[in-house]
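The data below hold one chain only, encoded as structure tokens and taken in the form predicted alone.
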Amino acid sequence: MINTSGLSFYYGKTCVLANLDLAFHAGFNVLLGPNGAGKSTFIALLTHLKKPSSGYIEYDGLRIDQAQANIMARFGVVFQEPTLDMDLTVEQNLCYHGALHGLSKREVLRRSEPLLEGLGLTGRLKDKIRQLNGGHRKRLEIVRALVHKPSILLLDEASVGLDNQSRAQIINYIRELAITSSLCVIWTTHLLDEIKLDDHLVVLTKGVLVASGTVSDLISKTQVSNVSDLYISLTSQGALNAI
């Protein structure tokens, strides 16, 4: 669903992403790398918040820079930093987002109901965002990102700062949704316990692609026994060749 070709980005003379050729399809895709690997910059390029220094991004064969408005409507995004309006209620935040996509209040509430239930937010519509804890706010951002029924869901370090129970509930729900809705999920993380053997994994380090494939295949190719050893092998100073 998403392809990049020769995608690079520079801050001045500093290379942040270098010549990335990637493909993401329906299902749960993990973008893994240490802090500073370029994950958030990659999300910013996908959402057209930044423009590539070179190369391009395609969605179903259409270049994002040539059909931005139509393509961006197919994206749902949860950024690392919170973007909810703290002085509005849950309902108001959802309805405002829905209105931007041409949805009536009635339709937003209809679509939101199963999402709120699935993420443990039933009965919170009238609560102001300030009344929610950090885990509930993050869950609401996910509901908001899904209410217009996107084809692609981008989550940039969505579990950072959450307790283990909240992390597990969110990631399990997103995994199930990726399967039942044929949703292309791109989940960026630096937490190894969020990765499963059948995930499609893309590993970046210092802006360079060092691996792309299913976790089980990459473990086999690198002849290691687990995800932790795979990560160490791929991101060590001596790891030069992409697989």
Second form
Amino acid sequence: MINTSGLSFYYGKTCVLANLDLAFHAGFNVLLGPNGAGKSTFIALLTHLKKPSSGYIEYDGLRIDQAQANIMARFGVVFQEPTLDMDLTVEQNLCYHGALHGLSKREVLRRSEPLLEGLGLTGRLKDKIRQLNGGHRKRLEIVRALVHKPSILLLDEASVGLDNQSRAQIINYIRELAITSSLCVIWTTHLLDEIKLDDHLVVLTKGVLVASGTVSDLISKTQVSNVSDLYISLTSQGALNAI
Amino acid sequence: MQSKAYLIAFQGIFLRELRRFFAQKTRLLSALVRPMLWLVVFATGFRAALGVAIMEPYGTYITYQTYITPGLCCMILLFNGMQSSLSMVYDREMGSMKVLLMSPLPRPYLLFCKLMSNAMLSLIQVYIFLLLTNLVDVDIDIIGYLYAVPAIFIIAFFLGALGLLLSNLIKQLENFAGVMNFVIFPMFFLSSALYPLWKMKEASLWLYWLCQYNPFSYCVELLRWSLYNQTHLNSLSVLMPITIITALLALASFAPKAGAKR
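Switch from the form predicted alone to the form predicted in complex with the partner chain and print that structure.
Next comes the full complex, and the chain you just saw is listed first.
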């Protein structure tokens, strides 16, 4: 679904992403890395908010400059920072987003109803964003990202700042959605407890690709017993030097 | 994308700007209080000192309040243009700009919608102010109100585009205070908003030339003449290309930034 080839990004002389060759398919993909690994920059490149220094990205064989409208319509994105309009209501935020995707108010409300229900926001349409707590705002951002029926859902550290219960609810909802809707989900995180054995894992450290594959495959290859050990093994200085 | 999608997007962007404008209740109030203070306090105080001789487009002697009304309308447009750029800087810092830029519609079109929405909001504020000027005996007939619509729109669009361009040059919200000192005040005071340029010429030749090269002077004159049912062709011929160039520069400044080359 998404392929990157030789993807690099530099801020001045600082290398943020180095020569990434990656593939993401439908299902739950985890982009794992510590703060500063280049995850957010990678998301910005995928979503055309930034252009790479070199290399390219293909979406089902198409590049962004060949079919921008087509490709951008496929994305649903939950950014790391809050992007809801605090002065507007839940409904107005959803309608604004829908309008940017050419959806009428009626269509937005029709589509968002089951999503709001699934994420526990039923009956909150008329609430101002300021009235929602952090967990509800994040859920609303997910609803908004899904309302135009994207085929690729990007969530950049979507669970940061949430309590454990909210985190678990959100991640379970997204996992289920990835299966039922054949959605390509890219979930970026630095939290190891959000990873499951059948996830497709991509590990970045300091902009370098450290590993890519199914978590269970990577565990058996590196001969460790769990995700935590896998991560330590992949990001140890010796392993990084070998790369 | 279908043409209907473009219309829906424009409607969505305009409604958002409108709702935000009315949600921030002090914004409308300050947009009106500022020029009203100039009109009621400043103009009354300086009325005697700054008598205005018969000049075009006025057919007779006018009060100082009447003279500065077009300049104060342009002041509203200037502040609103800069206010919208402030909100763009805020949107960018808060991340909500990304929501706009993630739309499948062409980026220049989305920013054009932003400019149009801003121009329409400015139009509303200017007409509320013009209605209030009747309280201080500023006499503009109803045809003048209608005749001025395109002029106000062009000026609002130009100043909005200038604000948009500035918003991309300003990296942080804190730096926006500099815009007040280095853009708004010089543009306003170095123009024909408060005094006719021939008076400025008598007082200082170099200041007069600065005023002559200030596009804001052309905004003021275009509006002044249009409020009296006339088109100031000189101002229009200067403003149209400047508006187009500024808008194109503003739109280009929102292209995705490429990483440094190695």
